[in-house]
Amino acid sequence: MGDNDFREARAKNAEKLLDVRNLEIQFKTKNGYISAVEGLNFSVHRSELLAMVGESGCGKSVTSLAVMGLIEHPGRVRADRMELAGVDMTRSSPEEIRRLRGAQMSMIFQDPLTSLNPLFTAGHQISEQFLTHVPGCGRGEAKRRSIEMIRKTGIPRPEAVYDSYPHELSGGMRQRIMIAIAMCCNPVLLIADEPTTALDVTIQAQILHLMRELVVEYETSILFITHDLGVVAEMADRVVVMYAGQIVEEADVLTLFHKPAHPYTKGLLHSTIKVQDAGSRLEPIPGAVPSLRQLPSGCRFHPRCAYADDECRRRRPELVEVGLNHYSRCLLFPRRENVA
């Protein structure tokens, strides 16, 4: 399968399946509440592949967290809409939003040794989802269904993997079992949190292959939780900036790269190797990413902003629209309406 195939199966429907509005998510410290994500709002359309983007302490593992429904009080998580495929999750019960995970919704987690239950076989953990999500099915038929999921990602000796322990397992199985898991309800969004982090190069070219297939064959959408720009180029249509709890921009794949907006988005794109430049330098940002308990007067990048000014000191940004379908939160870039 080549990248046609796999960019006009995403292409093929330009519904929002994913809606999420000025979405706030906070966490109780001894002196009162702080905000991890505030006023996000961002979309997944129906067979598209969203990255979302930004170093450590940004937002996006909570914001990936929140819209699966798993931050536990007394984390507080309030959105004016959570919307996916019709159904608005703000307005849905406990047992509602348990019904979609899974079903509707899953998730692929960073760290698939401790992402497993140690105490449970591959087998078990994977029909375990037939059981719940597949009305009528019983333990022949789950693990009928589990043996071929297993096929399905790649791993060879299928019926001996699904009588293992994870421990048994090497990290690249152990992915595509986390894989197995999520995608063995054919779920229409599909989130995967920096799933190839733990592993080494070649593993992780095997894993983001087996899920360039997979959504050509179930047609999901992927929220695709990353800080590597390099696996953004080759997987993303679009691609949302997170710094400090709030998007700093958002373009299609191709225009961000070729056109960032906003400074923190060029620092990132800077910050990586570029094997065909042989004399590029990298150009690491300086600083790091604000406390939020801290956080800086106005822009929150201008402490890191070699373009900064006394106004960007002073007044907040607002995320505005400074080319077709891309928006900056920036006040030195301009407005789209001046764009010539």
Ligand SMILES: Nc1ncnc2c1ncn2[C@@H]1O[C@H](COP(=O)(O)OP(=O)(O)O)[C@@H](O)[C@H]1O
Given for the second form:
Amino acid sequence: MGDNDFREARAKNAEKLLDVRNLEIQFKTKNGYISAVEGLNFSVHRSELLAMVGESGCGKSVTSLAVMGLIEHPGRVRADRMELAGVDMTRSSPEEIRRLRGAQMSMIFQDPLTSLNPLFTAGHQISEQFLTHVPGCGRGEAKRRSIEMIRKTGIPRPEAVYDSYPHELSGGMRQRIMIAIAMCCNPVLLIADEPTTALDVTIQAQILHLMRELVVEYETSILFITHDLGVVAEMADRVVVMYAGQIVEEADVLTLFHKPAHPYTKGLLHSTIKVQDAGSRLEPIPGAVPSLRQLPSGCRFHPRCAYADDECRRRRPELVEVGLNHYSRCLLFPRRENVA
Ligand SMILES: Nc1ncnc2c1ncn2[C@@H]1O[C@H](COP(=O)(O)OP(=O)(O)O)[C@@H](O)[C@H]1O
Ligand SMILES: [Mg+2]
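Taking the form predicted on its own as the starting point, write out the structure of the form predicted in complex with this ligand.
Let us now look at the entire complex, which starts with that chain.
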């Protein structure tokens, strides 16, 4: 067995903590149901940070809500399989999903103010998690563990913050409290949906640093959703790129940045580099993400793609392997490249 075969075998056998097969999410419109996401296959390995990237409207948030069992009626979720630590959630009752949520999987959002209850102190909201999910845990123990959890998120004077209401805390502090709530039952999976987008750059870096520390300490896997490739470069082990409700590329982070295969990924990278280059303006990919009501024929990206030809307008590309654990959905660059 050669070196590459070995690496390949090992990566292919990486233990899947979350395994999603053929996920479809639909919403009701005046003209019937439309699919916000379809044919989605992805997995998060143990102790891995998987980043999901793509412009606004590509289906990142709805995917994470579907995994959490939080898509509400009349939204519809279908999947062949959605396995978390060996439990197929497509076969679980709403009650079982509720129990998994908080204990096994938890989520933090962009805006902690909308997820924190303004009427209760931060400490009360963290304590609730212990009281709900830890059998036999009383108020005193819940308080002690909550303060410890607040301390772990790097907040000075955790006792004072325990008694604070959300509006008395800064945005960065509130996000730390959300992280404390999400992590206090030691979930195997944490989903973070644009967790730092609303914060200024310094605070953003601190929060990302905190999340990275927690992954290591608790061995939690993270599904990290962002439109910011700078954050991806800093945080992720692997990346899936979403476009118009589909995965268009999947690769480990180095491959994605050094050998992107899909023109959409190349466009995203290009606009990121432009932003970082001080003084130059953001150069977005021309055009916009298509409406779900009027998806283009053939490749969904073809109207914005500089390389598109007739075939791209006609034929739908499949996600194909183009390198070692590297997949791309493009008719023009489908070859398996040298994987050495
Ligand atoms: N509750 C809903 N009802 C109808 N359409 C929705 C709903 N939630 C999301 N969508 C649509 O699903 C698509 C994906 O949305 P979303 O997952 O929020 O994108 P992203 O997080 O990538 O910005 C969008 O076109 C959005 O308008
Ligand atoms: Mg979103």
